[in-house]
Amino acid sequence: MASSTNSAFRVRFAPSPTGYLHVGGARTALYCYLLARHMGGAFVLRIEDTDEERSTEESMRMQIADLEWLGLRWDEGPHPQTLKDLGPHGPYRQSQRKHLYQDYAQRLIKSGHAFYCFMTDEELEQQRKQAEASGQAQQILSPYRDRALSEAQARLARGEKAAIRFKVNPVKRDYVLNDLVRGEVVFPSDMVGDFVLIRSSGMPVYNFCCVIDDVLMQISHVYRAEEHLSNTLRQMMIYEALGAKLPQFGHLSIILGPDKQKLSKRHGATSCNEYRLNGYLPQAINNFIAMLGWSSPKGQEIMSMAEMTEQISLDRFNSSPAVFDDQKLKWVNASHLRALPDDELWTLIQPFLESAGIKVPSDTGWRHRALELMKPYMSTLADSVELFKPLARGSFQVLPEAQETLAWESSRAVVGKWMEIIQGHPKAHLSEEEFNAAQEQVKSSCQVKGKFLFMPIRVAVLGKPHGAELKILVPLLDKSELVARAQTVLNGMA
């Protein structure tokens, strides 16, 4: 893990585990992380799992998994394997500071700014059904706001539940907002009525867990999802309740899918997971998010992790919403890719043939020549199954596809004229000139031209008369395979 140099400026992503990373908190987290290594502050994880019902710590180790895919290392939460604290304001799991909530919730009512709520389910429901009825929207009026504390505590006492409620002070005033996203943001304080801080189970709230556990981990900075400016009114009275100094919030811009509509599942992959078995690019995935609610100060569009760490400012996100591009993110990866290492670039690629059965020479020699040649050709390292296929020994069949080709009169001279040059070749390979010149030797000697040279010349390498363009994958087989692939053909001619 990184250290920090400025320990007053402190961000931290609080994913909730009840699912994968979505792109959205990839990108909130990516933001954090930029600013924490730009500013030389601390970028903390935190996990916030106090939904009991649908948090998981399989959940929890798949977006921690994400996150270390994406390169995105935090300063302090749980550590990556053992799921160990991290970091000298622990535990980073709200489920670990249950007693943390309990002590806050008392000091709040002690000072008359919370109290305990017996409401039943149906009288909620009762007040809820009324604010419908009347179109407005729904905040509770509790019997139990100005009872004494002891009342409660004696029913407490006696076995009963109670939830405990923040007290809103009923004179109307505007909480005002700096936000770093959006400019001033003004919240009139009757928005809210008296909200739930610790439900009637003893499970807290997340506006409460929230500000307690960035209270104690000294967040500075806060930089969330647009949709959490709904949240901010409550927090903020909590803050002052306490008497603590807020943070400076930043509520980036909301993603939206091609239809312009906010970015989900129907869109197709949405998660971090689902890219990288798409074949994906860590960098390249960082890269395109990061570019969904910022941008450059010089104008780049292909950056690295480093510099977009020296470009990233507090004052460039846009609160404009973003739009998911997929061909653009196909453009970005396929940028990161060509720019790979060949040797790298083998390595990433290795087991989405391995997963197909494609085996392929193993020579460095080869592969290096492979990869010049197929580079250009790819967007994402899935695409080199459909590339490499038609080099794997073994794999060579005519599909049905190709007996239209094959029943051209001068097909079978074609094939066996290709046949004869390439037996009388020199060398193992033919080089792209070569097959060129191969080619144009077939067409002067069986008088054919057009579909009628290429098409039964690609059914004799390929099995098929359509696909990937002949003068990348000829100069790759080498001439012993080209001539069993084409006396297949004649075979089946027969």
The other form holds:
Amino acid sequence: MASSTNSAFRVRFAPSPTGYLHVGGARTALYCYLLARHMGGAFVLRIEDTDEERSTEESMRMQIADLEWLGLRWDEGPHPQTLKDLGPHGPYRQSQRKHLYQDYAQRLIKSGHAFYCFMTDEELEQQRKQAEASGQAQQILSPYRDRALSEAQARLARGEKAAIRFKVNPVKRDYVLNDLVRGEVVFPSDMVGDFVLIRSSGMPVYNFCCVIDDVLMQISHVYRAEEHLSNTLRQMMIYEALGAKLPQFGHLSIILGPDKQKLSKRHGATSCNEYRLNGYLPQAINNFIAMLGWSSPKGQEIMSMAEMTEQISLDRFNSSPAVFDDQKLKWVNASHLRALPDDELWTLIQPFLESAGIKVPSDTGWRHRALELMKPYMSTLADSVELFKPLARGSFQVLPEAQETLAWESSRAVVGKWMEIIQGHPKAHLSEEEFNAAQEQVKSSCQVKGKFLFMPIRVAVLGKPHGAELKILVPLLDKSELVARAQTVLNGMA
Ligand code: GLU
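Next block: the form predicted together with ligand GLU, after the form predicted alone:
In what comes next, the whole complex appears, and the chain from above leads the way.
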């Protein structure tokens, strides 16, 4: 891993704040972060909020909070709390950079690479219809591309509105992109017509802002979603017109749901925030999404951020679609969760228990034992709710589903004997072995076996004949609590 600072390696994550941070966006951010750390370079966060109708401040804050939660700290960009610009290339929000886009559009007009276009919506629609009729994709060929600038200026001075379009060279040629993920991609230049840089409303378009910013922010490597591959030709043309060096591009594979359709809300949780709320750990999300399109050269599947930072490289990204497998994510989460020290794990599950109103003993010895026993059954932090529910103090109830068990002739004797044995137990808790021995005693004393033995005891502990394993729960319940529960059951049978 490069240890010294490598000012030539600069990557950026450039989300549009038009919703939550999707796992696909998080993956792009993660790769950029890991590569920046690996190369000793810089990770820049740029907010692409020029779409005034769809961008919101709230979405930006949410996405920033999610990136923070994932631990993907950026070196330059809005400060995570104050949103003030951090770094020498700001502002880092495109809505605050509009003057720069205007300035560069003027430069391109002056150099003959762009022009004012006065085409009306009707004229554009007519061209679109003609293209459709001839079975071709629409490529705008503006009648204004070769008009004198003075003519356009006069019209503007009269208050007319014009878009600024890029003047695509009519001589057809191939643009060749050596994509870091997809290899060589060839774009014939006639795939695009005279495309818009700045709309007549004054709003600059994504392809233009993106290039200007990547140039001014000295971005050396652009990793982004595959869906942006088709934008790259226009962007290459703009770089060429500006005489700017093209960064290296890497278009990351698409992420599919288990049904092999593009991952979407239909497949369940897709935002980082939902995963956080559902009890997933940031280190597990990072680990799992890293594997969607990248693999460890050592074949490791469970990896820490430090291991991923060490092993990541520019050339191990996979171009074929990645399938998002929820079961695998659970497994990855369970692995990270089980590796946590008990104190840390307890701090993380506490809010889940609290919001479910579950009160459990506060002594650390008990908590340590509880976690040791429960951990193997936990995949997410949220799983702790169901696991700890039967241990909550003052929550015991005999549920209607227990009635059938309690109606058996032998059940009263079983519960009574169980209570008697617990009452006589010399210690405050039973170990797993002591619990097994207690069951054996009930068995021989009441002459019952199988469900006639186990199910009434379950009711005496859980209030229902099914649920979590007693050999785990009983050692975590105080003797007094076990006796009180059995007594409640007996009272209910009277
Ligand atoms: N703002 C774009 C998006 O959110 C990013 C495009 C890019 O990385 O060039 O998809």
